[in-house]
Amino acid sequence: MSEIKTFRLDGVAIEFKDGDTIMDAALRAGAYIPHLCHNPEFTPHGSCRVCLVEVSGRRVSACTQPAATGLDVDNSSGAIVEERRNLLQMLFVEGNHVCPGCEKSGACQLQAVAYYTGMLSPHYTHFFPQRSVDASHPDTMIDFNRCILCELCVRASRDIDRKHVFSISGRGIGSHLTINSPGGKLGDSTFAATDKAARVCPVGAILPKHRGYEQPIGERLYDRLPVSIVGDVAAHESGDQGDEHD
């Protein structure tokens, strides 16, 4: 019989397998670590840093840190929660997120994680960047105001769809999502509404056309169950969200 390997997450023993990250093992055990850019279908990226945990006095990303026997992982101390809250506040002010008027409200992972961490105000001064909306595709639109640069659509298009429709250009505050097409528009790219990349966005940046506000407020995914129970919106097929937990 093989030896059972464990580490401790907030004092609770978590079993792990060889090759697991802290996030892999935690998700399998049903222990929630807040995250945005992580999706178990893709190679860990570590870009959002919201899954920040402390291990042996070091702050690391749970989605990229390998699990190891005897680790003592802090996932919920006041200092960790405060740092996550600061990261989320910066994501809100670096884009243009208007939750009350967004059709993704109640089914947005960014919004849900913000509520989970107690982030009820942006705290920092809003940047109000000038960003466009691309409605050139017949079935799908992109609102760049809401993009948080998680690169889930980049990875989905590259690794699953094999199309390389999306990429990230620029550096620092100038970083932005780019469409790899002759005119730089989604409408003249190889993107299709059936692509995996069409269904992985954790916010309201990539949206299907002709289907806005399908579910009323109060009946949307995170209105009914918190993100710590439901998990990633990206893990649900967009058409199945309404029936997932009825």
Second form
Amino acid sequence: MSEIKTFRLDGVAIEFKDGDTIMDAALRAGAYIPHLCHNPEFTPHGSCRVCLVEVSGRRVSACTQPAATGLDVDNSSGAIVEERRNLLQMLFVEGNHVCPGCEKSGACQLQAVAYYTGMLSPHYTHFFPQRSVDASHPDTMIDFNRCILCELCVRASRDIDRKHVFSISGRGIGSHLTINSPGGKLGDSTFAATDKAARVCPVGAILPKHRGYEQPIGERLYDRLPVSIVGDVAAHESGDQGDEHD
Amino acid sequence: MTDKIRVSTATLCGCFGCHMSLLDIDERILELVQLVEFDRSPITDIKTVGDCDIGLIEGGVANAENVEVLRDFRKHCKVLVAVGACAVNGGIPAMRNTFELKECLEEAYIDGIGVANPQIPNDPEIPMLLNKVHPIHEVVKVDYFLPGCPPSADAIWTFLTELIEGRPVSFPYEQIHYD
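Next, report the structure of the form predicted together with its partner chain; the form predicted alone has already been given.
Starting with the chain above, the whole complex follows.
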């Protein structure tokens, strides 16, 4: 007989099992902690920091912090929400996120989490980095302008597809997504549109070709309800989304 | 003179879509003009901005004239508002920032398909282009941001009515979007 273990999330008791992170337990209990690089199907990565919470006076990422009995976790105080919003603003200005010109708009988790935190402006000075678009693959395109380095495609390709198509190169602000192929292009890699890696991108960086703007404005994933209710975009990508070029 | 709230509006590097969205408030504009009087605006065709309570800026900053108009608005408006994606983050025009200005001009005026008598326009009346397109908050202090491409008429209405009534501005979920 093991007793039920709990911690408190914004004052509400959340049950957890041995080995759970704060995020695991919160997700199971239906409590929303904003996140981008976390996907329960993969090993936590803790890189986007959007899931930061305060535990005993320290900021930790909920997706990597083990749950423990009696923790008092602050997920929604003004200071936490503001810090999250700042992190999102930095993600926006570091890349080129032109929502009006992006097919993912309306079903983009970066956008949805930014809406959830009340982000109305990018606040910081834009980097306007010079990045490329890789349209060499017949079924899938990559727009590096939108990549937020969450490494979900890296993890999916490595752990599920067993292909190691993607990796992150460089350090600090020079970090960027690279493709493991002779020419560095997606077209000459072993990537296929049916891969798991094609269906985990939270933003519009990895997109299927031959379709676009299929959902009218007002009927897109996050048009009516917030991400806290709708859930992750990856959870809505069914297996047939990445169909082969016909 | 009246004691109505004075509002000026301008489009910098934008498409006038945000102004169209403002007009999309439809008959509510009758309610609005009970409360406000428009100073400089494409709606009045007044060309210079006087002292105003609210300045609504559509579009980003892409040339020397945009900088001048924006600074003039900041000087004359108590509250300056970035309206729409271009004012908020540069929007579609800022996609040229991926290229050198020279490349853009050459593509449009020298190497473009069907260009006759190729030359880059150089008339002194044409404002000089900036190397990059900037959101307006990179040039002046901005008090409020209203994102959207364009912000919906309902979002503009919510914003203006709450601001004029002196309430903290908050929007229903579906009124805020970046596209």
